[in-house]
Number of protein chains: 2
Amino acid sequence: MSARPSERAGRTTGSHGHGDGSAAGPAHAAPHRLRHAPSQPARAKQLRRHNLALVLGEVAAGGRPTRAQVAARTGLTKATVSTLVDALAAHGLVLEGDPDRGLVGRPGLPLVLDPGGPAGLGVEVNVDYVSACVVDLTGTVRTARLVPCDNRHLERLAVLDAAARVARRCAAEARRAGLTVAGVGIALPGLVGLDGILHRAPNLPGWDGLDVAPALAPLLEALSPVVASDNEANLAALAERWYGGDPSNRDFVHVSGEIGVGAGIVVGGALWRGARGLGGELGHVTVAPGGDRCGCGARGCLEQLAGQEAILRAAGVSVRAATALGTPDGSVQELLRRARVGDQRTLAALARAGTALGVALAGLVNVVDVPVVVLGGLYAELAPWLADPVRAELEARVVGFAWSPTELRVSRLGGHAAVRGAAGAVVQAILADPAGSYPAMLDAS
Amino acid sequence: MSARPSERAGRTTGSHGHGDGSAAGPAHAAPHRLRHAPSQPARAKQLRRHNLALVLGEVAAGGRPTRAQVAARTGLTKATVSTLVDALAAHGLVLEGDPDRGLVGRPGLPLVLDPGGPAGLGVEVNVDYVSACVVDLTGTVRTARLVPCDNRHLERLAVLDAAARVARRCAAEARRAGLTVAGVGIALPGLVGLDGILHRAPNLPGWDGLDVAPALAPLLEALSPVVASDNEANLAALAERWYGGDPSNRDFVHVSGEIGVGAGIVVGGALWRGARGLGGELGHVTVAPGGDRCGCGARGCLEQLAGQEAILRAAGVSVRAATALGTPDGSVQELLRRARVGDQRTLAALARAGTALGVALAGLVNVVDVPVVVLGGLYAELAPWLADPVRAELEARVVGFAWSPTELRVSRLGGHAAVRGAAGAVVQAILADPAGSYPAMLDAS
């Protein structure tokens, strides 16, 4: 775990929770603008905002550094840090010393985040699942749940207290774990505009329009704020960001396949989301002009060859509403067995949806110069049958590839990236910008 | 004209030329980095930097202010916008009057940009043509040439001499008006990286891997330091951000035809390239996977289906090396005139690349979700015939296109809009930072 606080977390869509009422509650406070010389109080508070955040990196940044280390690295006075450590350290955000090994507390130990401090609840809102899960400072997934449900048959309202009542079990079991949860992430099958409405999701038509942070949160019944809301396919790439295993993987595209099909940009280790926060749709982009028609309305769009469904009817499986986590005897074990035992047609299968595949990021690579390509979700799981034949088409499609390969990686994060990353994405917030959440730390001195 | 200095100019790629030696000629510092809080002297040059640049930028917005109005919108008060706007003056940036009407120099008159100031030439090196222009401060075409030549066929050290020549040329022409050119920007027919160099020319394979700007510049005789080595498609997009008549139009595509087709992105006024600066690779994006070969290696691109040569062939019209501009008997003309008669093979020939055209834009709007798309170089002469089905397939096939119609607008700015950009990124340069090119702006006072 390295994720480095200076990068944005998901977009944020206002508090529309109830909050907790509790002191140590998170207050979501918009950043101070300050249009003139600020006064000389504002100047000082707005200095130590400033250092607070940057202390704060440098422990997340990792390598468990002392309070002499962290003035080093920061310039700052070792008294400066002091204060300010203990300001984090009092707000639940650091620790001093090994809790693996008991000792905490004792300055001059190694400054750690603080695993029982303030955690981010994801809920995920997906074609044929809801799921949630609890991540902590430190990234750890505390606790995940995921229920399948054929969300393309179900009542809106249903969905929405299908996905509540995970989400307060996994609220519940983070708190007899001793966490706060500081706030809610949601992650959505769809293109979520900058204000956090679900504006279009071809796999359920009937959410169209629906502003889903309003409606879910009466139903976590006063659990903490909505802190961001966003395309799934987004999440996830800032999960692999924040999570993934090589905080050195700045600049890539993330591809998550499930029965939609999307992609997320990363650039510069932030997400690229595009003109107005809907870019990333590699699920829509064409392949063969003239194929199968596709949930969105448009012919031969890449999922209707490499999304989970077309992939299990390609395969023969029988499309059940199951999925990868989860659900053993759901069709993607199936279509795994089958795959692992040789079954041609599976194989077929396999390949004709990593042509696809292939192709649609290849125009991407070609379009958005990106260096890397990492298959995440379903991909993940099938990427010993996929990767051969997306790389060839890489290796043939991308006009610079002579020159500069595009390397393709596997996920590591297997089928709930999305979740992670929208849980990931309150907990990045306050990493980012502790004294935004808690302004109490401004007044202490 | 309305260009904004805030926006970056293109790829700055350090001085290869000579100079030409004169005082006024700008000298492309480096800006100053300052790690440390800068001494009192150093940070008043740093301010004095800062305003002359707000001060041009407001000249440059257009609306004609007044040194009282311009202090008004900054902030800045009247006798420090005095001493700027003087110093402004000093180096032929800005005049004040009415210069059509032999009114300048008198303080109280409106201010304007000088059109008699410093100007960028601009070289192109494309398949089947080389070119250059000047343009001045204002971001009027003062000089044009373009010569057609089949850049395949001829050695490399042909071409480049060809465009010095034609460059030469220009270059003499605008200074018998009483120009001084400022530096050379060059348009390129392919994949120029953030380091200047054309990693990759699928047309012109002969130059992959050439650092053109070294090349170029001393064939150029001691003109002007090459400032700018872009993508033409690039170049084409700024010309259209800079020069297109919409200032407001922050946030779009403008795909650029010829025998190469190239997209360029602008997202917030300021093209945006990708990771390392090579997106936007349009032409190269499959559209048929199992289509015609492509120059680049692959089967199926856009190129294949929508280039310059791929239509003059389905049309039946000969291919010869002709161009847009300046060659009313070339291959072109007599495309446009078929399809003014209304000749079947013609139609069916443009009805396909627009199809194949607009399937490709709808997979880049799907991912990178810009609102508008131009049509720029060789398709706004044919969009007429190409407008209806490239808009039938963005609202089939752009996912949020019932939510946010794309709109589909023509470029008014002809075929020369990557050498205009490349000529326009020298004087944008300049107007963004004026003591940066100008460093004795800072030791008046």
The other form holds:
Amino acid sequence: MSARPSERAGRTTGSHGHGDGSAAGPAHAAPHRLRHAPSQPARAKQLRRHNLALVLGEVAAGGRPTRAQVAARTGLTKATVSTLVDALAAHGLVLEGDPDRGLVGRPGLPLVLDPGGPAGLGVEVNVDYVSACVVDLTGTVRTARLVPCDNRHLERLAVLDAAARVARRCAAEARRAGLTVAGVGIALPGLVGLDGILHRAPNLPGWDGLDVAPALAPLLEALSPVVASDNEANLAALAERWYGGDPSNRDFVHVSGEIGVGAGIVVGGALWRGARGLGGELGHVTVAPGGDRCGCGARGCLEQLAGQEAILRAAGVSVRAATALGTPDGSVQELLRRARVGDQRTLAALARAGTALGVALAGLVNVVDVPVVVLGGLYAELAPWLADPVRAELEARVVGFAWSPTELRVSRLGGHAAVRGAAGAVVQAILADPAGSYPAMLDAS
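Now show me the form predicted on its own, since the one above was the form predicted in complex with a further copy of the same chain.
The text that comes after this line covers the one chain and nothing more.
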């Protein structure tokens, strides 16, 4: 007879390492090279590893379950669950809270994620700022910093050094709050392959082909290793999945527009990256054949109609490509001011951009069949003027709209989504496979 799903061994993933040199942190050794005593065969360790993730997943799902409730939901025995909970608690992953009020009899103690346990550090390098934040196991941002700097005119080593400084500052603040940084995630403005290499960074001269993680790691000192390095749009989409406020939102496209236009596609709760990791380049979908030449070499790309620079130019606003975070008093704020007072040229430019964006999104929805589109980044700020034309194009062009309308939402995470997603990638890796980060759990009796 085959084992129950709760008893099957889980998939082996990479190790995430520890963040502050503490022996209590995650181990550097890859978990597929487990040390096991003769009395504990590999299958037993694989089974324990799977069950640790299973129990932690039940706690992470929320609802403050008790040990007995976790046992009932997973099919594990109460004794097994208690042993696993003790191991998770010993490594700072779960806590037992006070009993919920109003319950009859002797209530069990509810289990919650430990907000004082391991945390993820996110670092973002953008064209006009570097930023960092620390996110704890519950998804709460514990500290965040942003430093404006025009990275297009700086040597890349200077930019990496600035990013490392802001990261170390955030990590020090986290340690003072009792947290342990378990790893680092990096968000980057360009094409990042599955190999982690920044293959193309059109707005960061000299960065093409750079493997950012090993270049940044020595500057981070004791904060290495780097767990994730990805395109900013991908990480923003993951942040929307994890922290956007709707856990049921498992299938959607998150589109953001700052200097470029990027999309992150989430299917079944997981990011769809494409075969080479370069999926989601919505900004280079053709929406006007024969239109203006794009920086990629093609004509009529979405960026040439709905990118920040195109909107500013059409609105008659001074064109200085910059993010709203890095340059808070720049052209974007002037664009917003003109839109709020009803400037007709600005409103026409936004309507034109919304139409082009809706055409591109409708094509993507027809191919990928996601039920939700989320406007993020600059598009979230411009949503009061973009939403109607985007929605009109979705309704007119999505083939299944009549019986299954595509929902249009606005992200609440704003321009900080990418760095939060980078930090969250560290946290989610721990929650998905706690023994991969803390192999000592597998040695417990």
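Residue numbers count along the first chain shown, from 1. Quick caveat: nothing in here was measured; it's all calculated off a predicted structure. Whichever C-alpha set is largest while still superposing within 1.5 Å between the two forms counts as the rigid core.
Undergrad: Taking the rigid core as reference, does the Cα of H50 move 2 Å or more between the two forms?
TA: No, its C-alpha moves less than 2 Å.
Undergrad: Once you line up the core, how about E309: does its CA shift reach 2 Å between the two forms?
TA: Yes.
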